[in-house]
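Starting off, we have a lone chain in the form predicted on its own, written out as structure tokens.
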Amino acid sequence: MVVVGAGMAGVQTAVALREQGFTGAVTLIGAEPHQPYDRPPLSKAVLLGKAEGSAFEVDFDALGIELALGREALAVRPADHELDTEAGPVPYDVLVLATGAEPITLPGTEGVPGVHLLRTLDDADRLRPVLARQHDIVVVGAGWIGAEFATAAREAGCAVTVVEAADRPLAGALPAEVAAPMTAWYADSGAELRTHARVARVEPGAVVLDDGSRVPAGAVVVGIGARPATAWLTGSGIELGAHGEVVADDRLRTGVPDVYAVGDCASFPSGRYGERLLVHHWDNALQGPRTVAANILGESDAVYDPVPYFWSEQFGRFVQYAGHHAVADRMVWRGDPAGPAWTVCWLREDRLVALLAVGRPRDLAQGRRLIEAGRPMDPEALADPARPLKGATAEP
């Protein structure tokens, strides 16, 4: 078994193979030289110097998992059952693609001094002294990672300006009426949010916007999204989708024999939601490997159809999301979005399909189970924030 990608999805796939009884050779190949590590702490504890790293607590030696780190994958030759790497070809019986996603760069800023991304441990190491020196920082993009980095930078005492091309934060993730209350979070934290703002260029000490205005910048952090890290698969015969992701089936198999795909680099068809999902979140990378291992070993005919879940810590708030709201036909608020704790629920034919919970973890936990169960809800009861979500079902 050869697993390409030593992030959460790759590590959990290797571990799941052992936990489910596979006794043959397992090789885990990673492009970075570091011991495999978890990414969420990079924008929090690691960035602020509260932790040195976030290595997975996995005893690879005890599990008999061979680590091949600092080796970038270059190509797959399915006819030969070989993976080409910088250190030469690696034969496989079964190959699992778990290469994750890579950040999208801001055009014209590649290699420009003072412009940073935040995806890897090395990125966090480069940014830590920037925060310590309390630079004026411009964050490009008011998405999840932009908000998390702005939160950390404000905690470190930096002056922060966030520039966003859209009219609101999280424009690509949430409807306008849901994202609108989050706009005030920036000002409350002391960060400036500038919407309808596009970067024209980055100069020494400043970001120049397309309206000609200049924003002081000792450092620039780009958080404008990520794309599947799959360019190296071009020409392999492995199908890539519209977003560059590996197209997998509901067992996480690719269309090429003996090749599977899991985590941020792969999309899969969801029977629950009736469309193909591409989920760039930690929980997907944690859950998918169990299905991959089960199907590789033939122990079951396991279908992968999760309720997507993620969380974000930003501006003193714990934000959690479960489900997929794009298929909804109705939205119900629980609580005042101007307050510290509230929830939005999305329904399709009175069945809960997604929810966003701000400071209401119990809503999230109960709602996630209700989505999985497909229980019909009473919208009027659902709108009462004092009523437990599990008590708002339409069934007795």
Ligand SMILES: Cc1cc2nc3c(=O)[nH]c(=O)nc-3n(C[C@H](O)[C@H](O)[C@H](O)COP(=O)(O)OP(=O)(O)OC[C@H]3O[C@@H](n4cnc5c(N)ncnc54)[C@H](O)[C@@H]3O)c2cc1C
Given for the second form:
Amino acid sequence: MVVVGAGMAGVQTAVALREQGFTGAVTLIGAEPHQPYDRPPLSKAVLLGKAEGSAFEVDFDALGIELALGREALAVRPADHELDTEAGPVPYDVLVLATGAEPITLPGTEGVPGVHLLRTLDDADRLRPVLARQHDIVVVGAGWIGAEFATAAREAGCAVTVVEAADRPLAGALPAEVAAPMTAWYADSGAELRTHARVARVEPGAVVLDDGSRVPAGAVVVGIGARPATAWLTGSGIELGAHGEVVADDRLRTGVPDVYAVGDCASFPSGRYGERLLVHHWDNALQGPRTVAANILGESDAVYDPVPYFWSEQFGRFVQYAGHHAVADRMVWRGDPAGPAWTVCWLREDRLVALLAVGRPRDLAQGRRLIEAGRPMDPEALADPARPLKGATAEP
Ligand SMILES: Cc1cc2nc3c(=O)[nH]c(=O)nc-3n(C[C@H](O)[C@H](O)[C@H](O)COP(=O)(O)OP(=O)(O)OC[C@H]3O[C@@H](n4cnc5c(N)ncnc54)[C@H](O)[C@@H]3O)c2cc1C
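Given the form predicted on its own, corresponding form predicted together with this ligand:
Zooming out: every chain and molecule, the one shown earlier first.
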């Protein structure tokens, strides 16, 4: 068994193969030189120096998992069942692709001093002293990473300006009315959010916007999204989708025999939501590998059909989301979005299909189960934040 990519999805795949009883050779190949580590702490505790690092607590030796780190996979030759790497070819019986995603760069700023991305431990190590020196910081993009980075930078005492091309934060992720209350979070934390603001260029000490205005910048952090790290698969015969992701089936198999794909690098058809999902969140990289291992080992005919889940910690708030609201026909608020804790529920034909909970983890936990169960809800009861979510079903 050869797993490419030693992030969450790759590590969990190797571990799941062992947990599910596989006793043959397992090799985990990763491009980064570091001991495999978890990414969410990078924009939180690690960035602020509150945690040394975030290496996974997995005893690879004890599990008999061979680590080949600092080694990039360059190509796959399915007809030969071989993977080409920097250190030569590696034969496989079964190959799992778990190469994750890489941040989208701002055109013209690649390699410019003072312009940073935030995806890897090395990125976080470079940014930690920037925060400690309390530079003026410009964050490009008010998405999840931009918001978390801005939070950490404010906590470190930096002056922070977030420039966002859209009219609101999280424009690609949430509807306008749900993102609207989040705009105030920036100002409350002392960060300036400038919407409709496009970067024209980065100059030494400043970001120049397309309206000609200059924003002082001792450092620039670009958080404008990520795309699957799959360029190396071009020409392999493995199908890549519209976003460059590996196209997997509902068992996380690719169209090529003995090749699976999981985590941020792969999309899968969701039976639950009736569309193909490309999920760039931690829980998907935790759950998917169990399905991959089960299908590889033929232990069960395991179909992957999760209720997607993620969380974000921003501006002192714990934000959690479960489901997929694109398929909803109705939205119900629980609580005042101007307050510290509220939830939005999305329904389709009165069944809960997604929810966003701010500071209401109980809503999230109960809602996630209700989405899985597909029970019809009573929208009026749902709108009462004092009532437990699980008590708002249409049937007793
Ligand atoms: C800063 C940050 C904070 C985050 N916070 C949250 C959060 O709060 N909540 C949440 O739900 N999600 C969060 N996420 C998202 C979550 O971390 C990802 O969804 C998760 O890491 C995906 O795991 P993965 O293994 O699929 O990919 P990755 O973690 O990207 O791992 C892929 C690995 O493959 C390696 N690789 C790539 N190409 C090759 C190659 N050709 N050869 C060999 N190796 C290769 C890469 O170097 C990388 O180490 C965060 C992400 C980041 C970057």
